[in-house]
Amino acid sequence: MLTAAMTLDPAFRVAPVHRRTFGSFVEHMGRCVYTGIYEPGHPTADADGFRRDVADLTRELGVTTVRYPGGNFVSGYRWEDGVGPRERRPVRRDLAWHSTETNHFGLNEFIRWTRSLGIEPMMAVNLGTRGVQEALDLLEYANHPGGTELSDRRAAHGHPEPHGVRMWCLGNEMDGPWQVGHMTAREYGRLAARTARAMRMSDPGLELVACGSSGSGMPTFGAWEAEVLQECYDAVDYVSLHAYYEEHDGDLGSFLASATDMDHFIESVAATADAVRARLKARKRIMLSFDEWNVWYLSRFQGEEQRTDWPTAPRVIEDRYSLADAVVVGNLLISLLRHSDRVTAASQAQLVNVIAPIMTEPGGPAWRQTVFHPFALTARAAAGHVLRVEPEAPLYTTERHGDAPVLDAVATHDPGNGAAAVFAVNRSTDHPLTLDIDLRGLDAERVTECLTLSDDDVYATNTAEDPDRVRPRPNKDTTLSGGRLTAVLPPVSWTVIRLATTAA
């Protein structure tokens, strides 16, 4: 068996835990929207056409924010196609996924759904084949209380109160060849500074994202960041980041291993972002909007044959997740919440259907993927300070990535309530793990849950027929005495473990 350690201590905070770190995204592609979360007709249909199953799945999984529309849809989206009668809205084609848009389902339904949950709606604007005018239209039509062409349109089309959408992205994947309108960074850099000092003159407390590379594979990843930055640093609050995962060729090891890629990402896009500041002797820090993550088989997608029709509303990257990508998606939160000091915001691409933690059918159920699992679970224990862990493990080689730990974890501490959690991962693909772990300082009363999410099939997945197949189970061999915590994390496994303290 192999054995890990580490030590949890209230003094050593990383940063409060960000609730937007727990957020989703709805982009009008394949079934997301529609016969995801809007399916008209359907037996749990709401008076909007919402479908409440759904929407009950969504205050499960415990989703904050929801980044809309796009994507890369929402470099050729034109906002006002979705606003306004239904039956005299345009149908339009979409290039981005190459299908035929309704637009049945448009920014008013989209902030109706978002408030209906509690959710913190986050915008982006289209800076592909649109611009400054588009962006300062969409935020007058969907923030400005009224007295104004935009702002009546609005309340003539049932929403005399304005939105009040606070974050807002400035394009999407703008350096991508595949993204309509793509430029070069300084093309970019100019137009996102030019659109964010507008959209300020406007609300001058919106906070505003731009876009970083679509990814660290990028050719340009890092050049992209920087040359950008020094564009707009001073008109923008975040930067965005974009990572998607999936296993290689059976390598399964160097799957389970994706968080140390994204712990590298983050720290090198935020060096970067802090390299503009010093040579501009900026004041204020550029925090990080990981605004899509995931575990998507992009090779299996882009193998596909392009499609020469323009259907609506297709059946496109409907990924069935198995044990292994949530162990790995738990791995990802993980990571998140230890960069708690620079990224503030994230979003998991996408919410239904689409790389997604919920699937549906037309017409019949909604159930978890087991990606949903962790995601709440994380999103439910998380609360107060992220604490500074440094685990002591034992080392595997990687193909991808080198050595890394078998053991990845982070904690949590509400200094409010007392209340604690771990969040841990044993990436052995045969081994179970001892995790020992000194409470110093907590005062552990007592493990109020310790949940584990294991198979003894990596590959196994959640169906329509068998939606719990995988699921989170108790974990009995965990055992508190003496201010020590011993817990036994079987192979490929994710674990919470929740505990009562003394309030401090």
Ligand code: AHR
Given for the second form:
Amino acid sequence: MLTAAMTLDPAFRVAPVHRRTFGSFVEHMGRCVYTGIYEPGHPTADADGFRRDVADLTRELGVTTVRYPGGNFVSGYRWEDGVGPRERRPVRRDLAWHSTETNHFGLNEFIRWTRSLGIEPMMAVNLGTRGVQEALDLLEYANHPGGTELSDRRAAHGHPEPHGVRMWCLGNEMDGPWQVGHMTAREYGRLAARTARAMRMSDPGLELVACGSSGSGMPTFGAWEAEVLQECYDAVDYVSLHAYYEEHDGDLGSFLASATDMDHFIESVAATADAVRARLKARKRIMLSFDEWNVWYLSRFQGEEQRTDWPTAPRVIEDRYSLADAVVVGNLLISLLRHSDRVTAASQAQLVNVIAPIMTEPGGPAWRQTVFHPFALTARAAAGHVLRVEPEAPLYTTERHGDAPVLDAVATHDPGNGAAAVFAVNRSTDHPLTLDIDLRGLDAERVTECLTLSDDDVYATNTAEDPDRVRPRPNKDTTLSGGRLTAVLPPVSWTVIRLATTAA
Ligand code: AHR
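Taking the form predicted on its own as the starting point, write out the structure of the form predicted in complex with alpha-L-arabinofuranose.
All chains and molecules follow, beginning with the one already shown.
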């Protein structure tokens, strides 16, 4: 049996819990849109063709914001193709995923879908094949109240009220050679600056995201962020981060410590942005938008450029997630919360079918993948302020990340109602862990809920036939006494403990 300790003190605040931490991502890729969120003719489809079974699961997941329409897709996208009468919308090739895009779903359908779920839309503009003018046109069509050609066109398309989209991504992964319209940092930084300044002339209240590196493993990582921000610092609010993790060659120990890499990545980008801030003598601090993160078995992905056909909504990267993947996803959320002083928006990539927490069959059921659970439970329980918990835990050695603690944890506390929550991961592959929590400064009344995600088979998955094979179960191994809480965390597990405390 391993042991670890930590302290929960409401005075040790990191930052507020940002609701945008629980964002997701819908790209025109594979079956995320078509037969994902949108499937006219499906038995659960509503009058707009939106699948109600997927909408219900999206609500349960607790998603707060959704980024759209890509991803790599956006770098060749003409937004005008997706608005207006459907029968007049052109069918086009999508070079990013070598697919055929019918344009049956576009901006207005997306906004309708988000509004029906109380989700904040977050849009990306195409800076791959397009530029300032098209970004301005899209902004005017989407957000201008009326009385101009573009805003009146929106009204004629059935949307008299402006969409009011506040957060905009200035392109996507422009450092990636795979990106349509790939650029150097200087080229992109200047284009991002010109686009951002023009968009702000249209609406100074927008929140704008410059593309950071598409991953910390990129050869230009660090230099890219510095050069891009040097060009556009005053005009943007965020720089983006993207990271995908997977288990390599059966190295479960390293995979389970993936969040240590996310910690390092976040801290490196924050430091780089702050170095530019110092150089420019700027007052403003750039925040981080972690707008693509997840587990993705990228090494198994062949690449769509190999295709010779142009299918519509093909099955692309429909990874089936295991218990171990869910534990890592829960741990990545711990890392995001821990960095809430800098990461104020995040989007798990993606929402449905494409490396997603929700899976569907066309004409058939929708179900929760294993990774659904830590996301939904964290989104539900995390409230108020994120607390620093200073865990003390034994280390284990990993191939990829050096020595890593077996325990990772974070906590939140809502002074309004006294609710506290602890999110904890036991990364040990063979030992349970007894976690002893000093509830200093919190007058804890009772444990209201303790749920653990674990399984005898770390590679167990959920399927259409057995959709609840992996699900959170009540953890009875908790005791609360004398201002201390003890919980036993099984090997390879993720746990949420919710406490009622005297509000303070
Ligand atoms: O989420 C899948 C893809 O991963 C996105 O389109 C792209 O931005 C990233 O490389």
